[in-house]
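First comes one chain, alone, set out as structure tokens in the form predicted alone.
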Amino acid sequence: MPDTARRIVHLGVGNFHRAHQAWYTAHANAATGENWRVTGVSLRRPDVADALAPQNFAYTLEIEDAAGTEYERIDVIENIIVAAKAPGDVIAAIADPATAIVSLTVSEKGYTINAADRRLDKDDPGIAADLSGFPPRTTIGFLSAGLAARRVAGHKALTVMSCDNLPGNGKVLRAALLEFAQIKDPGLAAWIDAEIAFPCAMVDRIVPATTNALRARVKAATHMDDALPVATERFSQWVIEDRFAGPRPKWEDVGAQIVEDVEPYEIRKLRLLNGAHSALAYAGLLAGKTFVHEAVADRRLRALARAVMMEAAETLPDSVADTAEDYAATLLRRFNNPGLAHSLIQIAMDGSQKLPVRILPALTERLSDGHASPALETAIAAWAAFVIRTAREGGTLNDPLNAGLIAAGTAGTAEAANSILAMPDIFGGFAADHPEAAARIAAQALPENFSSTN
């Protein structure tokens, strides 16, 4: 291999990333002979880089399917900067002449971006505060912080690609840093807009969160003790939009696919695998399922779920529509495995964040053209039926909006429902627009119509 590795600065160096990103750049690496490394980014917890550090940020990981299981060892990541402790690391690593990609896996809500409109969220405490003051708190902050640093040390323009399930992410990822570095600095606006590629991506891999079975699986089959492995399936697909600034790891050698149009794939993942698993984990959860094979084995759950792939099906480009049936029962098998033991309170978490680009796109389509769609109203109320059963237990939600939906949902039932379904940031307009459906998704949103199955 050369002596220089060229850089990819990640943002969000958690299980998925660990498990698609970093997977496909260490076979890229080993396919062409190249030498990419990766410097990771945890923007708050120190967790992953003390678990990787004493390991020198190599790990396990399980890929098990149907046909057995298997045991790589990943060894592409070189670093992890924890932003909370020193952000001007993360900053230099981003102006690094020997950066050429920065990518970001930080969760819909990682964007700061209001879930209505899917502009940057300025009234946000974190962004108002990186607008303000230094060091930033912010992915926004964070990128706007390094791309100055690049842009006074005149090094080369570089691409930023997120990786997150948001409709359009490269343009929305784009959108959000220029109107935040227009009010910050016009100057450096002017030199993104000018110089840096943000490419759209799709990306598809079941990850869990690592468990101490998992640990304990790896070290009878490798003898290693890993702090951190992480488990996947073999199924795994990356779509990526051709427009980069540089040069970048030739990952259509692996498996990768490099297109000129980005958004059919983008759409039949996040309707029909998204939508479907948050169907099944708002769904699952009210009628006490731990896990997604288990929410998925259930008759009643199993019908929901495919309901829902086959409405929202109606709603894909033409490029991708007559590929539903057979994407939907390649869906339901990887849903049905066991080995992953994948958590349906892991896909609940961010369900404000999560329904506006995963349920609401189809549905409201369908609604338009006067197409019934009883599944994705199902859908929407198993979630709202979620937020009250939550509020009702004093509970909290793992989600941006928490404080608000858990006021919303303490109060009387068909109330709370229907103040969860106006609230703007999460619905935009949807209930005015369409008062009956809303009428019927607040009928529905009862926790107790969720909580056995058959």
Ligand code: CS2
Contents of the next structure:
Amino acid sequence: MPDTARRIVHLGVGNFHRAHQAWYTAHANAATGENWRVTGVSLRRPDVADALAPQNFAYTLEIEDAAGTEYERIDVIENIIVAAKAPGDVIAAIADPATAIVSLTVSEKGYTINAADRRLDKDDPGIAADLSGFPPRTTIGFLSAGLAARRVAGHKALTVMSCDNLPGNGKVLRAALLEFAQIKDPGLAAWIDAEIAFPCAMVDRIVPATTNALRARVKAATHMDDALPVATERFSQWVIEDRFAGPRPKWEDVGAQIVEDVEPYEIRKLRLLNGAHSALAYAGLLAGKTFVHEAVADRRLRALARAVMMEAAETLPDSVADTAEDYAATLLRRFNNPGLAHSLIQIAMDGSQKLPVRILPALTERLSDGHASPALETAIAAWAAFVIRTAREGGTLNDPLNAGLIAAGTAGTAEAANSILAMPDIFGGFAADHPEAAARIAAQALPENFSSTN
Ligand code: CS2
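In place of the form predicted alone, the structure of the form predicted in complex with this ligand is requested.
Every chain and every other molecule in the complex is listed next, the one we just looked at coming first.
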């Protein structure tokens, strides 16, 4: 590594990171002549490391929209550590003085927080194990151990930046980590509190899973084999809170926005884009669709997506409220991208973690203000119907709460939706606080109600 290199340690080197932050970082290097390198970390699975190691962690990005397709080689990842195999290497990378930023895309469940109160879930088996044992298993456990090593080594000035779809992601991460560290070692918690910056960030780029069809297109276009190329859309947005403890790439020179307050951007994105995505995923799958572009081509599903956006739009902060119409129109254009072949089943995973941040906040705010929200209620009903259909078919949900959801979904027809909506780990006190809305949702939550298309 040249001695001018600065390091980002990134936890969760999936396709999203490789199409978003890694792409911005490669562009910032090219624009500024700096040499930021990424050390990737996969928590458990060796697949990404194994696929990318033979190609020195470089890969091809396919950028796809109606105007055409472009291929770009991204070479910014230096190494990928599989934490389960080499936990000490992850801790050493976080403690290394060349590391200025630790960033994360570990998905909603990677934060091990309770959906209802957004605080550390101390009953999570991984967290319970990490509180008493070593080496760590969870993201929070690794961050705590890495920061403890950094503190002992006397190195400071570190930024820990969440890039996941959670409202107030930096704040939520900071609170969870401080709560964990407080139990482990109050001195560490005080040090983290004083020395580490946790910016919030809104990230946005649609990135499907890699398919063999993509591998074949990349090979045909570049004449190079790539075990793990990534496809994405041309659109990309990254809004980052201006809160860094030390140096960072000049991402703003290549399109990122550095702002004082990310919250309005975050709320708009989660409630309009992700909310509509989840509604399309469940209602679309129940109607026999496979891809997002097929779902938005269906008149009824497109109307549902737009209505979710419009109901959510009325809950937006003043600073972005006027942008909602244009934002929603752009979203429907982005969703209508057949080249991306973004599968609904990919979006449908982890519904128990996604609905509480994408749909529920807008719905409860509107209920408190006395506004009817048929589309937001339908979105939750579609998810419950999807759970019920999966349970009836003897299937499994790709969801950390699969066991409880399938048990609830197998109850008699009338009970199933009610018991799903009463699950406190997902909905908190929603059903008790809003019994009429819960009853309306439960009444709709039958797979048959979603099976017809237009
Ligand atoms: C999607 C997101 O899989 C999902 O749940 O809603 O990954 C979405 O594509 C991105 O947040 C877009 O930025």
